[in-house]
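As a starting point, one isolated chain is supplied in structure tokens, in the form predicted on its own.
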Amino acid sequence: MATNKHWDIFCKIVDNFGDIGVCWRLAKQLQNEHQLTIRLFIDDLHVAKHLIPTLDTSLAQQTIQNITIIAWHTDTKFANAAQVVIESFACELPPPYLALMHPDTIWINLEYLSAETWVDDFHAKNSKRGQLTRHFFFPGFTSKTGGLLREHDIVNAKQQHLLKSSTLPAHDHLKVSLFCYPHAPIASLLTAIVNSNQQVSCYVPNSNTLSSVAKFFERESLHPGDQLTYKNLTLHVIPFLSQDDYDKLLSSCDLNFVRGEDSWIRAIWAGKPFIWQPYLQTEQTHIKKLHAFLNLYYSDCPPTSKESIFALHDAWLSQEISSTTWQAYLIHLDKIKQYVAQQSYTHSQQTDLATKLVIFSEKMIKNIEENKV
């Protein structure tokens, strides 16, 4: 069989962190794991440090981690096209490139996560251009679909960071991680706090959020090292972090609120309770994304904690948490981590995303090398 080794993926930023997020983990997962050569063009350098570090923006390319980092923009020269090609969340491949493709190319188009039931039927279908082939690939929490981004031995790690964590001192505080967008009701999550029979220590990393958690405390800026006690609530800022020690935080909490896409499925595999606030999106979209999430993912939760998960993520999508919707998921919290922790077990027990791309793409290059027999 042909070698698919090289493979070359396209991130467009949009907005936010999710789109790198997702293709700087998935990249560094397909060549540690499955000993690929990856290219990643990225069209946002300045964003994509944020996430890797010790990335030069004044670098034309340059290699992280075994990942060949390619800035795209409308001059980027092309000499040739991988046998393999992600095109992330639709972005658009550019014309130069997609003219370097050949009918035998296995071109990829992977699809944003949802949990939504139409996605079973949809993945892995395609649509021709020209002489080309492009395949939808959706990421999903079942069998039929795409599966979820996970390395391999993330549940060892966890295990061995819960196990050091262990072995601190324990708290009688809540530890809660708040990562969200600017129009998150801030103000009355950190009010409902603060009313709460419950001390919180609230972390927040260095983002697009924090002049409204300054706002609530009526301070003009916040900046990372700044903590601040009012009632029940102690609020930490802390820098943007490494995916990895984001990871390490989602582990440490009792609670994190999350958004988007990479941060969402970190918090799946924390197995720590968490609220997931969608991308905001026109028509209601995301509400639907967020309660076929919900619907799924604890179908086979209590009652009484169910009705209080869903009633804590519809008031963080409408503007408006009340101490009483507060309480009562507190109320609940135990039995919420219990079942959480159970589900980041189940769903790391199927099969990952990249594992599930190098499979369909090396069924692809079989089926392309017996038709040409």
Given for the second form:
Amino acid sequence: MATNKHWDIFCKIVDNFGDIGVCWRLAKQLQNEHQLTIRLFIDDLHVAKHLIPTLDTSLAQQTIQNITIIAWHTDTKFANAAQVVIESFACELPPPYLALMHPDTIWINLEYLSAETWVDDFHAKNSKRGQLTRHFFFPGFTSKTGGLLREHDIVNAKQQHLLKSSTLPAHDHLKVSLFCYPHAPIASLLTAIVNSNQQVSCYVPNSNTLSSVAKFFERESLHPGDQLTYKNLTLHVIPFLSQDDYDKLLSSCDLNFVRGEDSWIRAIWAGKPFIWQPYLQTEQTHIKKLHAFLNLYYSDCPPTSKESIFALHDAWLSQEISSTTWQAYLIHLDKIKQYVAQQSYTHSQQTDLATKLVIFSEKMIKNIEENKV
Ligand code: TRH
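For the form predicted together with 2'-deoxy-thymidine-beta-L-rhamnose (TRH) instead of the form predicted on its own, what are the coordinates?
All chains and molecules follow, beginning with the one already shown.
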């Protein structure tokens, strides 16, 4: 039987941190939990360094946490193709690499996560490109999809973390983390917090979210370590965290504002209430994605809590959060907390994405071998 122990992952960083955030987690899980030999090709080491702090951006090749990281440029030379190749988010494999692939190569395009119902039908379909077969692998929330990116022991690890002292000081403020796109109605959220009767400690990691926060406080700029108080709101600017520390922040907060793809999934595993801002897309696709997710994830949530969840998400997307919307959400926060903790547990019982990729690749290799007989 052919070995499928060598996998290559190609990561093109379009913007922000989601592409490398997902690829780096996937690489680590395939290596740690499935004992695969991974080469991760990254086209922008400077952005990747935010998530892989020990990365040396001057090196063409280096090994970090047993993963070979290779700087990928237009002139990168490839000696061989792996048995299994992950093209993340349709990033287009380089022609010289494609030339090294053969009909037995398992070529998987890892798609973006969506809870839309069509995903069930499109997952694991393929198309031919010359002699090669490109498989479309869709992460998702149902058993018909490729599953969600998750470490095997995520629930245990989270409990271990919570048993240890929390990373945040204990007080009766509502602890909120804020990571969003700059076009979010940040000023209206902060105004609603300021005007509510609930004290809030808001933690904002250093990212492009900060410029709008600075504007709200009439500051030129804000920096990690800054702390600002206005009525019921105390805002803490914190450094951009390691992925592990960001996960701990999500677990320690009472409410997390998250965005894109990877922080969204991590908020789900944190099991705490969260508000998701999808990546802006043309033709209102991001709104369809948001509603598909809300309908699926909150299908069994008590109607009044559900209403407040939808209202706050819609407000976050539509440029205005009123004090009434914020207050209505807070009234339901305890019920939402119970509901999302249960949902997080339920989803953690499904097969995770890395395992599904391994099972899928083994099946494809078996098919190829059987067809040869
Ligand atoms: O950065 P993003 O907006 O990434 C986006 C999305 O993936 C989007 O779907 C994609 O099309 C676009 O990139 C190109 O949001 P996301 O996906 O949440 O990625 C952020 C990553 O940064 C995630 O891995 C968590 C990590 N992170 C930290 O490690 N430390 C931090 O302090 C913070 C705030 C985030």
